[in-house]
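We begin with a single chain expressed as structure tokens, specifically the form predicted on its own.
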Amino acid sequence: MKKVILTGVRPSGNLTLGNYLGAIKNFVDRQEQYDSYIFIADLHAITSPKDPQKLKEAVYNCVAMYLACGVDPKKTIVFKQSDVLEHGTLGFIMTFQTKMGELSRMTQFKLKSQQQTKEGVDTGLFVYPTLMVADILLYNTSIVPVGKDQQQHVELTRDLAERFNKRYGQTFTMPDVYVAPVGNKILNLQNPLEKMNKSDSGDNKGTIFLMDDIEVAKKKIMSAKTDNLAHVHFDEENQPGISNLMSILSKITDEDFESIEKRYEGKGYGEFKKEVAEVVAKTLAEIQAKFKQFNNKDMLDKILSNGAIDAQKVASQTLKRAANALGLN
């Protein structure tokens, strides 16, 4: 039997060439290799109120961009999180397996509650971490594919699968983080210290989505931030800039970090600029192509039916072996 390969993702926003590199590539390379889930978090999007009718077309876009990415439906199940009750049940359960300073420790957790407005912060964004453990349990999963940020909820999993399984019995599979050794986490390209996310303040300079105008993201690479050493060099401390940039090139292009510095040694860093920005244009053409071809409704529901089927089967059978471990069968 081949392993479990799992990973969900928020429909809110723009995908980005950070979410690609950091995330999408890594699944869509390894789908072949295991059982492959891919579900559409949109219980995750209602932490905080959207629009409805946004988010349903958040979750169509968020599809189509995933199948132009690569992801095979035919390899791997495609699903909708809200299609599958077993994510919300299981999720509640888990809340009964996690202690309170364990939840507040969460990264988003801290960030958003240092961002609380007068009303507070919503509880969903509270327990949120259980269901996202959940997500992970039911599908008996191995490896789960993240960027270094997001390591910190595998580990949750883990401590609560543990805790699970010492308390009632073997009732979950231990799941594994997979962290790429290369382009983990792609970085702002006018701030090389903070992540490129799809909430890029601004002009956006720092962030390349998935469907920018293809001059536009060709001009953000060539105005990345980098430094005065004139050095192509990767050293994430002294030359984040360059070192991101070359990051990007080396997912891309498969060529390792020595070549690189080696192709561009004594050249400056126009030339090196240049050749990322045509590789990084040329990916976003092939993507925004493939795009048009599956953002086909009628198409995308089928798919999303289908895959809750799927994943039902396997869901329905761990949350029951959870509760038999209970002893609320």
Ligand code: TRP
Second form
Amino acid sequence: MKKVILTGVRPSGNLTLGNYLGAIKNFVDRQEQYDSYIFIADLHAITSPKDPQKLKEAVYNCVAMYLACGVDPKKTIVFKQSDVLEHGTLGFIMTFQTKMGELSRMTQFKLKSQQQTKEGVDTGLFVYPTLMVADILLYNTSIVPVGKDQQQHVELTRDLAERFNKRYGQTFTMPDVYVAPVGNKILNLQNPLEKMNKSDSGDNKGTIFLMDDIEVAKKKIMSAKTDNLAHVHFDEENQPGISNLMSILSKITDEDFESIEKRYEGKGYGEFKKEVAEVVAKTLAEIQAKFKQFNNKDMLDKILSNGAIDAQKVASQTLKRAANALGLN
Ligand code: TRP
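Given the form predicted on its own, state the structure of the form predicted together with tryptophan.
Zooming out: every chain and molecule, the one shown earlier first.
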């Protein structure tokens, strides 16, 4: 039996190079080795209220984008979280295994709840990690490739799985987080102390979107903030900008840092940036060409409905096991 790999991404029309390199690519590179699941976390998306029509569009967009990034529905079960009702039920069950203190400690909650303080903080935002716990446990997942910011949620999943198994008997598989050694946190090109985010405060100059115009994307790389040390060297502390560009290059081409450093010995940043810009441009061009091909709602509906059927088969068994363990059926 193959082990299970699973990841989810919130639907957003604007996936970034950071999403691609930090999470999606790690998944795509492994989809043959594992039993693979990827889903659109649309229930998670409602933690920040959106125009319902826009949310629907964003879901289609996101699936087409996954496919464009190389997710292959013949190898991977592709589905939408809200199509598989077991997510909500197990998520609810898991809230009873979770302490308020555990959830208040979540870094993402701390950050996002600060943005909601005007009208009060939604309880959904607070319990959101327990839904993510359910997402992972439902599929007997062994490995969860995510960006660094999600690592804490996977650690919570491990704690809760262990707690449940201890209390009620072996029910859930223990998942491991997979944070890639390179490229797990692509940084904002203009402010390399911040993550490259979909919502970029600085005019989007620091964020490369996968759908960016190729020339615009190249310019963003060429004008990325660096330093005045004038050598291409991986040192996240003292040269965060250059290190970030090296991560981008290395993640796309698989060339290690040492070899990049060697090639650029005695050379300037301009030349180095040019190569990074070319490599990124090529990646975006490939993704964008495929996106056009996959941007077809009938086809996407078919993929999602088939995916939901396959996913539900597994999810319903796990939920039954958990309900049985609790004495619910
Ligand atoms: N919370 C993740 C994010 O914001 C998305 C997500 C939801 C997820 N459920 C998941 C990722 C399960 C991995 C596994 O990016």
